[in-house]
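Presented below, as structure tokens, is a lone chain in the form predicted on its own.
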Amino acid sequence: MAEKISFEPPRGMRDFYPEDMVWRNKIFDAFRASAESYGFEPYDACVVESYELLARKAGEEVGEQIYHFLDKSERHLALRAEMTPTLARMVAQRQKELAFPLKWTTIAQCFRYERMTKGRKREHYQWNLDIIGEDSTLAEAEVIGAACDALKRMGLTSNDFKVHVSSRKFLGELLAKSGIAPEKHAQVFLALDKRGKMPDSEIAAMLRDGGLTDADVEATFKIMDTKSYEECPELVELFAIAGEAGFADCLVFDIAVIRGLSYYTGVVFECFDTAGEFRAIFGGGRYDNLLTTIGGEPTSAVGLGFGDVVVSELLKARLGDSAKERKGVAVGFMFPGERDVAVKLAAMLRASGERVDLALKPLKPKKFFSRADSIEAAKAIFVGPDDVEKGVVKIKNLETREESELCI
């Protein structure tokens, strides 16, 4: 006997119904409309990549985390986990003929087989901007500002999140200014990583595992107690700027943000709602040395991931049922012979520029107004023998149940 085949997706995968569609059509016209705004150009990539390219990315265990695989030639591929190392590799090809800088978007299917908690899944979107080619801190402010823009365009206020910025170019400064080897500091950049999401002794462990002694270690979790950026000039001119753009109430220093992946080399920022109670939205920054990381030219850039996921369960909890609006015509009719004039109606409306929702077949009246609000109409149509022989129809606004009038 042939064994069932489950209904469920693959673990940490997703299907989207219609009602799930809802939530990311919202997510991502904002994301596009943001990115519009911000004088980004969209590209894509191939979703299959070289292992090696991504395995070049230092500061994660790559390979239990990539889904990685041999194909019939023998090749050694891999589902992008992540977008920038293809944005990297596709700058490097034509890195003679672009002209820089770049302003460029994306929101790439990625995938990464990891634990699964709340918010995180093995399968989601991503929300690219990046800056390639430009030094100014303007670079981290548009890129910073567009993300702060497309989490308002989806309803979201300032009160509802922060993004949380700092340097590891700073960190590093005060780190030597402590003792502490430059050298040293990949390690204890891995390490501070991981706080909050471990003790404090451990994260002390790990540093004394790197080369650490006592006094280092002392010393690092005193730096992390640094409340002012004002001996940091990039992040000085960073929040000046985001007081320009209007965006500074979103801003928060947080020497805590380090962002993981060592090719990081200056800003970095990681986005959280106020309440604290979901993983970060957004996170990024400038990652000056990627390019030369793949056989590229020394090139600056900055730039940011945004997942679909936590921003999702986030709307889901401040906005409720919000998200959904009525729109659209629904068209029906009673009895054969008023298909014609539906089919015309619901034609003459969609050369219009509405959305028509037309029935397939003769209903009752009580069955077609019962589909038209399930499918969230903003009004509605019902041709009966009586319309078709008057040659006008009733409009039936769905919100407020007012009727209007038109000919046929």
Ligand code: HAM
The other form holds:
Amino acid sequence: MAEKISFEPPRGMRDFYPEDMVWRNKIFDAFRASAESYGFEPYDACVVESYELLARKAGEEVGEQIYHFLDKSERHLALRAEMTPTLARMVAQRQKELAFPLKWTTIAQCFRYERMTKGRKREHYQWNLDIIGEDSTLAEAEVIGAACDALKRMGLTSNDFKVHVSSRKFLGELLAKSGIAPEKHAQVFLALDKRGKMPDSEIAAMLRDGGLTDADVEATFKIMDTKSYEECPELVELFAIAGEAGFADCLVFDIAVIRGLSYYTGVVFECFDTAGEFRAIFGGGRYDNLLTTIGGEPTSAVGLGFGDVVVSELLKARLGDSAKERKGVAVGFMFPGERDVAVKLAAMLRASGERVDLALKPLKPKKFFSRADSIEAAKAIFVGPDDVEKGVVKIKNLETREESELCI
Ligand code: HAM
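Swap state to the form predicted in complex with this ligand from the form predicted on its own:
Below: every chain and molecule of the assembly, starting with the one above.
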């Protein structure tokens, strides 16, 4: 006898049953509508990349999480953990032909061998918005504004979420002022990003490992108490633009936002639910050196990644467990003799733009109406012998239970 295979997907991977697709579509529809409304152009790429492009600097968590393998020709390949290196590669490939600034968007499935916690899977879909080739802070404002717009399209308000913004450049200046040399900053950023996820004593140890003295460590923690961004021109400008654009109520300054990826160079941001129940909803920032790191021409860039996992948990918690809404018409018939009338009726309704679920064989009324309910149809038409004779069918509204008539 064949060995029984588990019906579960591999750990951390997800199946999407139709009821899950309702949520996914709601989220993706909002992503696409906001990207379109903010003038981003869609692009896509293959899920498999060369490992060389994705391999990371030591200390970056995402580097340890990469799914990688050798193909049959011994090429070292990997599943993308994020879209940004692929985007950089695509831009570098056509850097001479492209008209900058580019505003590109995609919804990319990404794979990370993560420790499984709430909001973290080993596969997720990530909406990306990137503006390549623009120094102006308006670029940061546009990507953050579009992401807030998407959350609002999903039914959330600025009471439900806040985008925490800071600047690595600003933090770097504060560290330099305290006498911490710039070559130590990358290590400091990686350590500080762990704040809240591990005790400060362990962070202090990481900072000392990175070459900081006890006095440096003390100065670093003091910097983390900074409450004002007035000394940071980019942040002053970002808050001012957000005021004009109407999303200033979604932003808060938070020096503790560092980001775990080392390629960020300027403004960085991360969005959280206000109640602090969930992991980050989206995150991003300015990354002006990534193109040069992979061998392209120096190009400024800013962007964000917005996963589907946390936001779907948040939507279910805030908006209730069901995203389903009744839609379309269920059409059924009692005996084989009414089949052709039902088929014609379905064709007519479909031609007028209705979504029609046509019963595939004769059904007893009880069975037909119970199926119409279970597929969440808004209306139902059940064709019986009398209806065919009279040339009139009844349309039942399944929400109000009201009936109207339609000539056939
Ligand atoms: P990230 O912060 O690593 O940034 O990921 C962005 C978002 O993707 C997170 O805030 C979260 O919503 C989602 N996400 C990440 N990992 C997982 C996971 N294991 N399970 C569920 N959701 C996850 C980046 O990836 C950058 N490349 C974003 C970016 C684009 N920066 C500039 N352009």
